[in-house]
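Shown next as structure tokens: one chain only, the form predicted on its own.
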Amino acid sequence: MRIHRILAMGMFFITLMANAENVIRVSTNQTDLVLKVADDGRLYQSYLGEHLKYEADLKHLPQGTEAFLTHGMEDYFEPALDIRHADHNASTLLKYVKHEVSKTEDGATQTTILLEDPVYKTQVQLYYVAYAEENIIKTWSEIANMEKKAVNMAKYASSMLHLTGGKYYLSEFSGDWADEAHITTTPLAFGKKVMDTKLGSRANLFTPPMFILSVGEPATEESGQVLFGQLGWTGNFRFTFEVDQKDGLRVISGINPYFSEYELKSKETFRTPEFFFTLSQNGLGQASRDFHDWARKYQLKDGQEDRLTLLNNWESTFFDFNEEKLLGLMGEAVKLGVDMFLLDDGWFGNKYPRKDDHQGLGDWEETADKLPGKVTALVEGAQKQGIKFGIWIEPEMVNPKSELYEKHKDWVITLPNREEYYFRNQLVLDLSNPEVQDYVYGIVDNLMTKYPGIAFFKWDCNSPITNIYSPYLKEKQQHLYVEHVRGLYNVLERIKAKYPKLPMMLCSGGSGRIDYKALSYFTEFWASDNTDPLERLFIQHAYSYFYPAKSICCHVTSWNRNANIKFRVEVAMMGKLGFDIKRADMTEDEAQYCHDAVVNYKRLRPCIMEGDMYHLYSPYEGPHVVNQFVDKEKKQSVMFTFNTNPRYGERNAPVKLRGLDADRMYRVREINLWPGASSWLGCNDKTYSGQYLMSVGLDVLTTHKLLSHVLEITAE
């Protein structure tokens, strides 16, 4: 094998002979994903899998299964590209022509590899980037039409990976509005299995873009080889998954191509969007620890600064408020001791005033006679009282009771010759259409230019689109699908770049819209409605495998009072904390708690947010949940325990933790605790080493039914 290495530009380029068997190397320091060129010029996956030591050996893998299937040729299986030419032919071959190996500006290896049609010239672009240290490869593709006439793609894949472990069991995250992200387990047996949405804008309302893929055998904690894949599109998304009569799998990812073939034109290019997976050789905590580390330094917006406590009015008002009450709960945020006020849903709307979610919304000025001094004397009231003011927005939806609606009916997504069907009472406006992205853009960038003391924004979206025409796209309405999400970034990009460091919550009515591509213009997002602890600790754990816990907001409500405010809270503290209670319907003792709670949580921020997380005890498996997290020096950790519903006379084991260093002692306190009360936990106020805490652990579980405790280890 012959490889010329030209240095040029602080570039590496690699020209490879397609007529030899080349190899193309992506690596991290855990995973090798390995490509080879044969004899007959195209582009095979050679291998997936743990790092292989020593290069001389890659020459005896075997040729594998081609990278980027096609249809029209060998049609045995589902293909990554289908394109219908201008001459109507649907066959597309592709062949490697070169491919080059760079730096990425963060740091990250960038391999890109060009294949194209010796016949139609089609060219398909595919790019890998590799991050070493988190072992997380990002990949997708870029197909452009060399034609003279404008070809159809049908189907147009970010990536395949093909895997060959014989047997493979699939993790999904299903659910619906208030009841999200439940974990089911299945084994892949011959033939496919599709997980997709077509709902357009609030795309993930029932199934997230993420999955979780055991090979061999079901991974658990710390054993297993496991890939973790998540796709960044805020839209219809579709993975599939296809076993062959071999046993062999391949993995499919991309834009939903339903309702979607798209017009290439003549010399124009179309890049997919982004698929982010990572190869654990070590169980789901460590593939789950990768990603974390990943998304904060590389890809969630503001990853690696702080984010704010807050009190949020809805469940104290709803739409009921004037400013006079929204001044007087600033007060209560004061007392709890949180950094920001936020005002929720009903604060604007003039000739349709917001009382309810049935009108106004896209009508973005202040209802006069609940805000009389406008959002300045909100902004002014807040900074007054030293805290920062955040308010709700929800931009790309009108309800057909608006004067935007009335203006501009030609904005919205919705069927010229039928009558129309409302979800939630609302619409979808158009984003595919400039204007309609110029109008959303300014909905930010007016409150902002108007009142620069806004410090937060909660962007909501609660509609999948429905009636489903584009006034503007006319004959082209399967493009619809994508280029609305195409304006939306649009959007998001213009406010990214004026505003960059204006935090902002992705909400959409819960966990209707989560990816990785959205997070990186939202600093956070909102993981569902329901705020009962115990359905949150379900929901905050299946979350928790591919986003961190600076990023998944957790408030404490008063949802489900048979847990009391200390559970309620301690379940909260294990993501970005807030409140949305009535401070006035607590008690001494539970106000005293909560503001204690805060200033315990702003200690401990850091190794929560930044910390290596590790679920000791699942939710899924018993009537007990632990989770740690450990700072990056080993010197503090945080474990969280409680007790859900527990049976009489259970006999617990000790808690083993992890992450911790071996030879170092460590005291245990436990914090949190309840006004004048004192722990009654043997371990509280002791030392331990850390191999006794990782070997031996701590008696911590026991049977009284929804009780936690907060435990802080640290380091002497």
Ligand code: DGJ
Contents of the next structure:
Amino acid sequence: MRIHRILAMGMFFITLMANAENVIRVSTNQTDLVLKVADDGRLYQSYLGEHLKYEADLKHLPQGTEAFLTHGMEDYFEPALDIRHADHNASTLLKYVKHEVSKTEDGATQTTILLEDPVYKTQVQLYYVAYAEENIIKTWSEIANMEKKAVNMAKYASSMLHLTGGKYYLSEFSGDWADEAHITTTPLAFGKKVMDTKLGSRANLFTPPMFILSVGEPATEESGQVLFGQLGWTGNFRFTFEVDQKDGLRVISGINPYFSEYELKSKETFRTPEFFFTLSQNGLGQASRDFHDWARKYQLKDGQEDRLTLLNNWESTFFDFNEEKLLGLMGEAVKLGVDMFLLDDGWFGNKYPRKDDHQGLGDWEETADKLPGKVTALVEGAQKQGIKFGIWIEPEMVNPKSELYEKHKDWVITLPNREEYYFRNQLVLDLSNPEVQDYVYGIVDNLMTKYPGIAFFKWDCNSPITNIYSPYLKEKQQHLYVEHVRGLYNVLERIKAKYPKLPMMLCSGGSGRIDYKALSYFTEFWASDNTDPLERLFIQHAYSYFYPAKSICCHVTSWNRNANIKFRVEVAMMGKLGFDIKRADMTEDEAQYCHDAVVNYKRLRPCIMEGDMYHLYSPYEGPHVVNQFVDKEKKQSVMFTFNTNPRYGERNAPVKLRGLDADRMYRVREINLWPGASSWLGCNDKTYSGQYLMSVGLDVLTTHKLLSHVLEITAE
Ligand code: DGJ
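Output block for the form predicted in complex with the named molecule, input the form predicted on its own:
Starting with the chain above, the whole complex follows.
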């Protein structure tokens, strides 16, 4: 390999020309992405697949398809890049210039490839960061305008990947408020399938930026080649899947170019969002565990730290509370044994008190007659009772009936010459405006400065961008969707810099805004306002493909009382456990059961929060759902079993466990038992080898509707 230049910067960093075979290899322990520079000087993706053991084989790989296809040249399908140059010529041709390999601060291997248009000098850098152990590749592009005048980018993808294999099955996650993340799998045939969103702020209301793509045949939990993709962009995204005439598939990921043609000034560089993917040869389970491991280690805010169990007041009070009621609820939180009390919406506004969702949003002063002692009384009240205090905000939004709107209509995204229309009676603040960014940052900073005892924020976002017009951007309206998200990141970056350890929940009327860039600022997200445990089994299942349990907030509420509290708690225990329920609605036994479950949950932290998750029975496959978590040392495991709507007389096979040490003995114990009850499961308090548990399994499924069991499996 010819070394072009070596820079010693305390880390491995070399600039290279492509080697004798002109091969650039991006590898994890499981995957290879092989790029080649062809005789025409362009960059091709010649392979994406299982890690190749023998370097000598690389020369046999075909040239493949151009890696980052551009508009205006020989390709007849969807391009990754489409630039209108200053002279109105819309063609771009990219040639390889050089590439660099370096180690990132977190120990991953970064490959940066520089491409350039010989005519317009447009530069594109392709970045690939490979996390070897976790088998994740993070990739994005940077586009630099080297012309003397501005250019317009009509399309500017983060990533383009090519797959071969002829048969592809795409799983998407779509839904709506309280109905999030239905998994639908469809085969891809010739032509295009586009998944995108145009909602701006609550961008993922109908679908989050993630997909699963099986190659060859639909993957199962344990088998099949499958690619998981996720775009780190908290705004409009677009994934394009296009099958060409030779059955090749291109996957293009990035910002949705819809109403977002971006003008790039001379010498300006545009960095696209990061696209994260993993390619598993062993089905969905492996890919999901790789995503969890990577996220905890590298991406999720405080990914390796503990999480706070909590009691939220939203469903028990809605807007109807005062200081006394809240202090009483804190007492209930203490009895429950949770770590924190979380005050939700409705605590602010004086000229227009926030008595419902029609007014007050934007006026972040405590409502005097509701909270005479202000937040101080609540923080102190919590401290006295020995728990933490967290608070809800929705800082990017405003009700037209608010002092903020009266004072600063120029800060609001709204059309100047039309009647306003509202989503949940509110409007979105214009985060492209740096003054507004300061204001939004100030909401958190002022609260933290006044009340340093605040231990947690729930950051909500209930409206998409409506009435789309930015008073700040004036003639650059088509930049709004992009600049709004960049403005949000500026704010979140400042908050993270000043309060690096402050846990925050990302909420958007449920999970209407969820992606891995946002989760670098948030410790967790609210999966859905729908807390019916039967619905939650589906919603949590879908999210658990990409997100580890500790990031998925799951609260026990009174939704669907046909399911008893044990069933509801056990569904919530498979994520980050919280409660949003009135003690007065519970019997003594129910309250005792909840308390004991919190104790168990905290003890099981190494498996549920940090361990490996196995989907043993999916809610999509029948009337039983079983998930198992195993700690990394294989010493402790917990299995959650739910019988949802089984048939009379149904026959069920034993459930085979996963991830244990075959040669170890494990004691199986049913936990989370009802106060005073004992287990009637035959396997309770018996010892089995790991091999037996994994190859013979346990008889735990029943034909009782809405019945759940939790088994703790401990190495002896
Ligand atoms: C929507 C959230 O999803 C709920 O949990 C709650 O915080 C409300 N907003 C408050 O307005």
